[in-house]
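Heads up, the chain below is alone and in the form predicted alone; it's given as structure tokens.
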Amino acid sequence: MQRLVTDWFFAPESARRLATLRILVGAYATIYSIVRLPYLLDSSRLGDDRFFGTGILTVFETPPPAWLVLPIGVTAIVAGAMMTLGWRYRLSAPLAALALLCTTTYGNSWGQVFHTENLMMLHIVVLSVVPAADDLVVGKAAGRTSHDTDRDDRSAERYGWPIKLMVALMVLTYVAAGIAKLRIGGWAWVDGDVLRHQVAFDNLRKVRLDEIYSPLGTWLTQITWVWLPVGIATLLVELGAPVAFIQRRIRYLWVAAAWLFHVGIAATMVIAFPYHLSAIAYAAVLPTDQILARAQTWLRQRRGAGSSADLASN
């Protein structure tokens, strides 16, 4: 059984699959970081009693000095892409690894711990210290890596293994939040009781507080049969989120209910899960490589009917 799950875990992959997975991931947090800066910048000008550091920042009493947020913001975003081009990777990938980790952690010292980011920053980590620019990176020929002259099983390895950590460490948010589900709420989440109050309370709060929320959320409360097969699915979604190791066209169906589930949660609670909603929390388990090259066949099967039609006209 171990030397399966060894074989399994450390099986040849392509150096493109893993490429497409930086470029993706890289980009998402680019634009995530340029997204989030204006909110930092507000962030930095409140008042020292309203920080609570958390994380990597749990060791300041008072927030760091405010003139470093900007700095760090724009590292964040220089270096995220600088990675995403896969250019001066050993360096740009840990510094934009580094820099997402403060801005987020910040963000997060100031309210409410949010997840919503977390899958993202582990993937990132990940991405930055694996050679993931060993393809598709700017100024490179195409097709062409830093280890053209070694392409047997065994260098392939160092490609395969990072991707299936990716898909490891997604199912294992998705597993954790199913048994914190269990742990706090007990089996009630089961019949869809729990989840019911849930969406209720939330929504109701946002309305107390002059905040956006759901109409459809605050209708379907008034539903009781609807919330049993939706407190099922809350639960077969994250306790069998591990099904993803499995068979491939298991795992494409546990990725279109996984994503569906985030869509209802933003529809119901209005409370959004960008990395997820995107898709690209997915991308690992995902042939990505494979679909890179199809829609490369089909453009170029595009440009050659135009070509001949233009031919034709003249």
The other form holds:
Amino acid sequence: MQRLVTDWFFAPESARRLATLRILVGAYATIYSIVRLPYLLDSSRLGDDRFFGTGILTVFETPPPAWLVLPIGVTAIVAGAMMTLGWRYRLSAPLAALALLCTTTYGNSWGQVFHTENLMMLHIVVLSVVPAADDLVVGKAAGRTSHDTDRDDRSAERYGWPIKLMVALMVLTYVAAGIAKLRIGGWAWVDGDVLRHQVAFDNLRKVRLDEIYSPLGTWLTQITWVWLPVGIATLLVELGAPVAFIQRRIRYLWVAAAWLFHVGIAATMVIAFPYHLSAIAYAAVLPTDQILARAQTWLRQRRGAGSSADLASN
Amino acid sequence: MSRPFAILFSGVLLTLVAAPMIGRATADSYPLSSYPMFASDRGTVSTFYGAAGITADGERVTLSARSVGGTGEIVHAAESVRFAIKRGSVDSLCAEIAKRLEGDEFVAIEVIGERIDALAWFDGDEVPIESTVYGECNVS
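Previous: the form predicted alone; requested now: the form predicted in complex with its partner chain:
Below is the entire complex, every chain and molecule, led by the chain shown above.
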């Protein structure tokens, strides 16, 4: 069994596949940091009594100085962009991870924990310490790695295990959410009433704060029978996440189900999990290097067709 | 990058992420969480926290999350009111909201909590079971 796990975990992978993950997750985190900066600046103007330190800020009773927010926020953006491009990776990637951890933790320390950020942060932590910039790096020829002299299968395992770890972290976050439902709500959670009450509560909270709510979600709360299958499907997706480790077709089916689960959350509660909805959360289980190769071939063919058409018209 | 490093790093990270699953179920943190959202049964009746702006002719207007919490985040706004009530700092929150709304149509702000049957509300019964004003302040 141990041999099986070791062989699976250390199975060789291409530098390109890990590099595509770096680009996808890095670009997402960078854009996310830009989008969230106004929220962080708004938070920095709140009174000290509104601060509830979480994570690495738990030890703080008052918020860190407000003037730090902008420089750390900008660092997260700049280092994130450098990480995405693979530029000075050994410096930029850990710096991006540290700055992102600081900014997101700060943002989570005002009475609301955004569970939409956890997996992105964990994936960035993994990418920040692995050789994810051995391919697809700005200024370097594609396909050249820093280990060109050592190209046997064992050397390529360095690109494989980080991908497996990213998958394992994704699976764990889903399983944890499923287990929390059973630990807190018990098996009664499955009958759908808990979820129905949550959807009604969440939408009414939006109504009472004059915000956009989901007419679909509020309409569905009036239809009792819907919630039993929805409750079962939710737990199947969350507790069934470990199937992402097994056969490819089942894995893709689970990814589709998990993605639809987040579409459902957005449609019934106007709560967006952008990392998941963009499918970047699932990129580690998808053949991103093959998708990139196909996209490149398609682009080349299009350019070729365009050039031929230009020549013909001349 | 050696196998021992890979095993150590992966083992530590996976243990940290899995640990909240065996800790207190409702404990929440970041980036390590037990993901307790949507897990507890709230029942049909809950207290909804927010604030209302009072106009010169006495009209009560529900204030937005940005006006109440200062950030535009909905849960954050509701939690700000709930924590202010719990910590006894409603007056300070009310003054903060009033300051944000200076120059608007409001002459006063009320920080409120309303007990409402959410399912009944969306079935057309849009009347709170109980409404409590926790604090009031004027808008200059």
